[in-house]
Each structure stands twice: as structure tokens, then as C-alpha cells.
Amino acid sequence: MSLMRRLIDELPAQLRWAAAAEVPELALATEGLVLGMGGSGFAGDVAAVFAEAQGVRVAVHKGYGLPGWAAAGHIAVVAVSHSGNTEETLSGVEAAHTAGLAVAATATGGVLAQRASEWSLPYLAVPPGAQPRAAAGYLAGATLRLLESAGVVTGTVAALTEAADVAEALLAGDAPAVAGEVAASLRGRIGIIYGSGPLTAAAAGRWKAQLNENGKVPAWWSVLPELDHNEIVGWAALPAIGSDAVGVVFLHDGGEDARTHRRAQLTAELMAPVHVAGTVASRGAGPLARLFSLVVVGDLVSVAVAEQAGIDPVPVAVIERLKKALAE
């Protein structure tokens, strides 16, 4: 079993750590803005899904600086960087601090921890060790707890606990077998992940990123119903690619719109001969548990894809080379 496969098994413990974490007090706000990139940025995607289920807006900014509207809003800004050294996120923290916005941070250390200390920003340290993509429970959980401290969302402890229970049951149950079947169906193919609403869109983005980083394969994701207005037509002229070179995985959630669910069924039929590599449905009651149930399977698929190709899922050498080149 690879290191990354063992790290996936740590997800329930990470979520429980977040549920029990001692969280600093934040100034109250009506909405949130999460700054983060890559594996750290997924914490913002999770927070946005959780907040939407409560009728609240949490936006996610994956880039330099701040979105133009941020300075005018009554928002809680949460900066997430596993290393604490992500340059895009740090630029956003500096811009938010200069604008006088309420900023909180979560990281394992690095420059972000230093800025939090220097500027007296609320800070929640997450345990070090894992790579950002293998610390989703820590980072998403910490982000949710900070947003709750700001009054943006509620009920995070119970939600994190349920998500941990569901993830644990899946890992001990049929999730590895389901993931193995999907990975086998994706062998030698570009993975395309189709979501069916906001929750599965976040999960699809996670699947895509994990296939990239763990599986070392190209992948993309789209979401229904939007893809029925464009992407569904894009297979017409290149049927051989659809049948031989790609594999589509449909993600479903019990809370999705009935018409969207029907669209997914019809889309799979009308895309033929595009290869459908599998269909995965969420489990659990609350939105956080349902989202992480899909994350568990996707993470396992990405590692299985790497292992069946004889590739170590942990190293991301090209990203390290890019960071080095940017620093020169």
C-alpha cells in the first residue's frame, strides 16, 4: 500500500480533529471569502457548499490579490495555505490587511503564520506532515470552524463528526472496491468527471485535481445542466476519442434537482459512443458528509490509477520545478 493510500485512511481522524479544535474568536460577518490554491483551495470549495446549504454565501478566490467586490463587503476573509507560503494566497492576505478587512488564517506554519503573528490575526494551526491534497480534513475543517467563529455558518462540529463517521464507514466498507472498478475502467484514458449540482461540482473538481496530482494523468470536470448546453455537442466530430481515449464518471447527490438527475441519464445515452467509466452516488445525511463521501471514492480512484500504472502518487516534481523557476 502506497503512502498516499495510507494518508487517505487518515481523513476521518482529520475531520474529528477539526471538530475538536480550539478556535480563536473572529469579528462577526455576514458572508465569507476563502483565499486558497490547489489542495488548500479545496477547503474553500467545501465551505461554499456547506454555506450554500444554509442560505449563506462563501466565495472562493483562487488567484492573486482579492476580488474587486471584497473591500466593500462585510465579510470574514479566511486564508488557507497548507505550507503557509503560497504566494497567491499571501498576496490576498496582504491586500485584505491593507484594506482593513477582518482576516483569519489557517496553515501549518510558514510566512502565513508569521503574518498572523505580526498582524495579530486569528490563526488556527493545522498539524504538519501531509501534503496539501492529503490534508483536506484538516484544512476544510479548520476553515469551517473559523467561518463559524465569525458567525457566517453554524453546526460545523456535528457536520464534521458525521462526515468523519461516513468517511470511516466507506473506507472500511465498499469504497475501495468501487474505486478499483472505476480506476480499472479509466485505465489508459483521460478522466472526465461530471457533477450534477453545486455539491457534486465541488467533488468533481476534487476528483479532477486528484487524478492530476496522484494519478499523474490529464483530467477535466464539468457540471450539469450547463454541460448540456455546450459540451455534449463537442463529441460529435471525434467519436474515436470519446470511445477510446476518455472515460466519463458521473457523480450524483441525493439533494440534486430531479430534472438534473434525468439530464444525467439522457446525457450518458446521447453521448454514445463516449465511454462511461462509472457512476458514483453520495452517502450520508448532511451536505458535508455527502461531499466527503464522494471525496473518499475519488481520492481512492486517483491512487488506484497511479498504482495500476506503476507510478508513485506522492511526488509532484513538475510543480516543484515551477515553484523553483518562479523564485529565480
Contents of the next structure:
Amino acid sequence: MSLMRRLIDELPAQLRWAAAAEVPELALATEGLVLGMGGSGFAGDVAAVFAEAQGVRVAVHKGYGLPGWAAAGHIAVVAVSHSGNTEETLSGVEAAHTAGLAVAATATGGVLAQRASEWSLPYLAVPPGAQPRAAAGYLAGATLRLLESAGVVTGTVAALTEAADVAEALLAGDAPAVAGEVAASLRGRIGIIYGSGPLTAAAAGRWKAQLNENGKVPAWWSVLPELDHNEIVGWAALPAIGSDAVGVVFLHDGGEDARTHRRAQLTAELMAPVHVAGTVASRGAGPLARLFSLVVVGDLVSVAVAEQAGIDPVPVAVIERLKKALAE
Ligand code: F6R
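Can you now output the form predicted together with ligand F6R? The one shown was the form predicted alone.
What follows is the entire complex, opening with the chain shown before.
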């Protein structure tokens, strides 16, 4: 079993760590803004889904600086960087600090931890590990706990515990087999992941990123109902691409709009001969558990895709090279 495959098995323990973590006090706010890139930015996607289910807005910023509206709001800014050294995230923290916004941070260390100490920012250290994307339970959990400390969301401990239970049951149950089937159906194809609403859109983004980073294959994602207004037409002129070169995976969630569910069925039919590589439905009751249930399967698929190709899923040499070149 590869290291990355073993790390997926750690997800439930990571979520439980977050549920039990000692969280610093934050200034109260009515909405959140999460700064983070890649595997760390996914924590923001999770927080946005969780908050939306409570009727609260948490925005995610994946880039330099801050969004233009940030200075005006009564917001809790949470900076997430596994290494603590991601330049886009650090530039956002600096901008937020300069603008006098309430900023909290979570990282394993690095410059972000130093800034937190210099500027007395509330800081939640997550345990170090092999790769940011393999720390999704720590990072998403820490982000949620910090947002709860700012009064932006509620019920994170129970939600993290349910997510851990559901992930554990899936890992011990049928998820590895389901993932193996999807990976086999994606063999030699570019994965295109279709979500069916905001929760599955976040999961689809994670699937895409994990296929890229673990599987080392191109992948893209899109979401219903929007894709029915453009992308569905884009398969017509090059039918061989759809039938031979890609595999579409539909993600579903019990909380999705019934009209979107119907759209997904019709879309799959109307897209033919585009190859459908699988359909995966979420499990669990709360939104966090449902989202992580899809993450578990997607993470397993990405590792199975790497294993099929005889590739080690862990290293992401080109990302490291790019960061080094930018630093020089
Ligand atoms: C690597 C990974 C990347 C990083 C990203 C940001 O496993 O997932 O997407 O997460 O380059 O780095 P950090 O997370 O250290 O801020």
C-alpha cells in the first residue's frame, strides 16, 4: 500500500483531532473569508459549504492580496497554509493585517506561524505531515473551529465527529471497491468531474485536484445546472474526444435540488457518446459528513489511478520547482 493510500486512512483521525483541538479566541464576526491555495484552499471550500447550510457567508480567496470588498465587511479572515510559506496566502495576511482586519491562521509552521507570533494573531497549529493535500481533515477542521470561535458558524465539533464516523465506515466498507471501479473506468482517460450543486461542486474540485496531484493526470470539473447552459453543447463537434479520451464522473448529494438531479440524468443521456466513468452519491446526514464522504472516494480514486500507472502519488515535483523558481 502506498504512503498516500495510508494517509487517506488517517482522514477520520484528522477530523477527530480537529474536533478535540484547543482553539484560540477570535474577535466576533458575522461572516468569514478564508485565504488559501491548493490543498490548503480546499479547507476554505469546505468552510463555505458548511456555512452556506447555516445561511452564513464564508468566501474563499485563492490568489494574492484580498478581494476588494474585504476591508468593508465585519469579517473573520482565516489564513490556511500547510507549509506556512505560500506567497499568495502570506500576501493576503499582510494586506489584512495592514487593513486592520481580524486575522487568524492555521499552519504547520513556516512564515505564517512567525507572522502570527509577531502580530499576536490567533493561531492554531496543525500536526506536520507529508503533503498539504493529505492533511485535509486537519486543515478543514481547524478552519471550521476557528470560524466557530469567531461566532460565524456553529456545531463544528458534532459535524467533525459525524464526518469522521462516516469516513471511517466508508474506508472500512465499500469505498475502496467503488473507487477501484471508477479508476478502472478512467484508465487512459482525462477525468471530468460533474457536481450537482454547491456541496458536490466543492467535492468535484477536490476530485480534480487529487487526480492532478496524486494521479498526475489532467482533470477538470464543472457543475450543474450551469454546465447545461454551455458545456453540454461543447461535446458535439469532436465526438471521439468524448467517447475515447475523457471519462465523466457525476457526483450526487442527498441535499441537492430535485430539478438538478433530473438534469444530471438527462445530461448523461444527451451527452452520449461521452463516456460516463461513474456516478457517486454522498453518504451521511450533515453537510460536512456528506462532503467528506465524496472526498474519501475521490481521494481513493486518485491514488488508484496513480497505482494503475505505476506512479508514486506523493511527490509533486513540478509544484516545488515552480515555487523555487518564483522564490529566486
Ligand atoms: C501539495 C498541495 C498543494 C499545496 C499548495 C499550497 O500537496 O496540495 O496544492 O497545498 O501549493 O501550499 P500550502 O498548502 O503549503 O499553503
